[in-house]
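Taking the form predicted on its own, here's one chain by itself in structure tokens.
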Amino acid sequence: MSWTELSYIAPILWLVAGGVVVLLLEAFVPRRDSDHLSIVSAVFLVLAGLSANTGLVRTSQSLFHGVLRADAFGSFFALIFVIIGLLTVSLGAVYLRRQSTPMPEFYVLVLFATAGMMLLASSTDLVSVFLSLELMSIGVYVLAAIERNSSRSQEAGFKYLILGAFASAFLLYGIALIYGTTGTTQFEVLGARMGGNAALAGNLVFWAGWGLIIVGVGFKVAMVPFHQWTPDVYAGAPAPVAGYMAAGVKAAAFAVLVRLIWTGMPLLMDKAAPLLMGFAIVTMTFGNIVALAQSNLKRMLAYSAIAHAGYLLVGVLAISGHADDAATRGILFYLAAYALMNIGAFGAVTFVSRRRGERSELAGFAGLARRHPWVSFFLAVCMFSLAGVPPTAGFWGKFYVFGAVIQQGMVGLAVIALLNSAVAAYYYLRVVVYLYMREPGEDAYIGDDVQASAAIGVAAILLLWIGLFPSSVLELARLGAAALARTF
């Protein structure tokens, strides 16, 4: 380990130093409510992102003996990772001023699995991949849980752990094959194995290695049939809680996914397509059908989200591992504009929650354009980028994904994916009409703070200003697509 080395990670080690301060000021200084603490954890992630910003710009550099790796597409995923963590700190202020019962170490877990979330995007070795994974994945289960008055609250975070847990036994398992097929577990001594060792083709010990590592992944992404603790886990967790996992866990689990893809190909690819293509198409099938009929915004977003991991995966086996791979490019830029509309989603139910439960069914948001025009608005704008309408990033993430698939020669793949995208606009749009074109019942929902409005209002204006000037994320989603290319 060298001083070099370290610098290179210094936004993980900002985030680590950050959770371990606002520990210490819980300890020796404490206060009534924990305003200061929410400001101290905006700054160390502030500071994160401003050393994650410089690695944009640095060649690819293995670390830690081939552990990690500082390069651009780590430095994207962090600079992600610090917009959400800051905009779920701001809504987890507005939702802790509420509640009775002080809860300060929501700051604390949310700094550490930010850390973790980072190292995960960073990882190259299976090793540290699963590492990586439990200190994102026991924060978020935490802080699914953290709400200890709420049997909903419990109930989800418990069921989170138990299921969670089984990934990760799956996960490891998976691993300790692949090391007892190949004798490593670095990505990039493990590509070089797979590309010259034609024997692995017909392993089926190595192969069952893989397919325990998809399902690990799978579970984290939402993917069907490892999907069922999302809809429960999404409505009983505080609605800042589960912005941050539907954005943060999401973004993570796929950037180590594109990963393992770029370091087997194109053997992996092979093997794999044909049942990454059958698990893309049911998970956003699924999750679309399923979300017509909700009633609950929580529940709808939670299958939602499954069905956003279809996309996502079809756009996975489009990658190429080309030096100026495409899908790559669209599936960085779709996971940019994934993470703000559902925090700014999840942060609307935020906003109209009271000390009493939080509010979360569709009847309840019927006419608050008339009572919050500006919060009406910036949901709209959130709903309309999750349905793929120009000229939101929602629309431009949907764009390069499906073309890249294009691209690549698998047309009715994407016209599946478009059908999809064409069932999920009625749902998303129904919640506009409850905003602007319902009567408000005797049980609307009111809403009246300003501090979660403007991190609702951050949201949307990131989702249009991207939607119009998309280059500026694109170009360096390209250079996080190219570091990849250097690297296998």
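We call the rigid core the largest set of C-alpha positions that still match within 1.5 Å between the two forms. None of the values given here were measured: they were computed from a predicted structure. Residue numbers count along the first chain shown, from 1. First, how it differs from the form predicted in complex with the partner chain.
In the core-superposed comparison between the two forms, the C-alpha atom of R31 has shifted by at least 2 angstroms.
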Contents of the next structure:
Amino acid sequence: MSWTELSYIAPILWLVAGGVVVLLLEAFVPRRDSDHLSIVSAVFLVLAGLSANTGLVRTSQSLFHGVLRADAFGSFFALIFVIIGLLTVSLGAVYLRRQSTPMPEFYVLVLFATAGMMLLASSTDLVSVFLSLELMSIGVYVLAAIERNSSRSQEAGFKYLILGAFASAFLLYGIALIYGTTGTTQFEVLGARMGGNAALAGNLVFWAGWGLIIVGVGFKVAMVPFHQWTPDVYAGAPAPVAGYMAAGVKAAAFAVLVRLIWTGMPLLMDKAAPLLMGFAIVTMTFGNIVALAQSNLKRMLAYSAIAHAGYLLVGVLAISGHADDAATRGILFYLAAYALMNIGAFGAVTFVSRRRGERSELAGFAGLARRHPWVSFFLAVCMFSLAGVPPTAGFWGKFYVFGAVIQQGMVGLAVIALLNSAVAAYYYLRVVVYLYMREPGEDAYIGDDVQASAAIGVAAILLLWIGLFPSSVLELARLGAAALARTF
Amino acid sequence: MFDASVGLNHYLLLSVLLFVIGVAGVIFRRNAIIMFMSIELMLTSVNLTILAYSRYLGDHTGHVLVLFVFAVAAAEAAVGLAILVELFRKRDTVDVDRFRQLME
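Instead of the form predicted on its own shown above, give the structure for the form predicted in complex with the partner chain, please.
Next comes the full complex, this chain leading.
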């Protein structure tokens, strides 16, 4: 271990340091002043973001004997996670202010879980994959259950934990089998041993290992049939946490899935493609069809999260393993856009919610545009982006991912994905109809929090900005994809 | 490397058996505490696989991984039991079939 190596993981160190500092400060700061701790957390997140951006982007350096890798892929995700973390901390502060007993632990858990996400995105060893996945997950389990007065939140946390622990046992078993059959846990060695090894290609135990790993990761990304937890957990967890899960956990899990697919190229893709294709088609179709019937915004977003996992899996299928891979670039772009639109949409729920109980019934949003024109506009931008309407970032995300799929000659799959997006447009645009074209009912929602509307606004403006000028984010995504091509 | 009568495959089979018992426990038992125990059983059976392979390969990565798994399992159990206690205070039950407030 050297100072240079430590400087490469500076973003993660800042977050862990921030978590510890906030945890200690919490003992001294009176609970009613816990708002200040959100500022301290934000400072550490900004420091992490600044250190992720400097010097890291063009290097690809193996760290700590191959456990982590500092490359553009990891720093792309580090930047996404910093933005997710900042928006979550600011929405979380709004949420905590409404509680009778503020819980500054919220910030600590967000900082630690974000550190776990960053570690996951830079992991190049199955051991560190498992550990960082758990660092992220355990934090999020507690975050989902953080509302102590609400048995709904407790139930969400409990369900997420039981099923999450169940899935990580599968992931771990997969790791064990791959370790046993190849004798290594490091991605690079693993990739080298898989290349042209006929004995391994026919080894059932080895492929069972990969299958179990895909089950474990599939759970985290809400892939059908491992999605059952998603609607309940998203509906029960506090809105800022649900947004954090939808954006962060999904991005981190896809980061590790993409790295694993690159590691196992081309052997893994040959074997897994039919299976993944089935999962992708079922996932997006199921998510979209069930989302059509939802009358609660949070549940609708949960099913939409399942559908988006399907679109991203379609992108994963198109990974070619060539340098300058279009699919990987598209997935990175899509995840950045997806994170912003989800945080924005869940932020709107935070905005209208009250001290007692969260408010996310679609009917309550009717006519919101009359009372809150700006928040309605921001929410509408998020919905257009989720639906993939130009000029929003969501459109370009779909464009790049599906474009890569067509480039790979999988036209049928691209058509299914496009049909799905068309179906999905119905339920996203229905939200916009409620906002602008319906008369407000008796129990129409009102919000009053400037900070919440500012956070949603930042997400929406970034979506529009990326939608109008996609080239800068696309260039970062291209560097990230190129870093993978150089490694494997 | 091993005693002639007990080889790698015996360990692997035992751990598959334990893992399946754990999976069955999570799926079929409705008591939350027993479900936790079943998850612990799954993790332990994986540990057995890892250690058997580690010994067979003569490689120490597996030993280290098992120590990490212990720590993670402990953290998961601590968080899980804490949430369960809170839930028990509100619902007076640990029967997961009664935890369906969110499904309505």
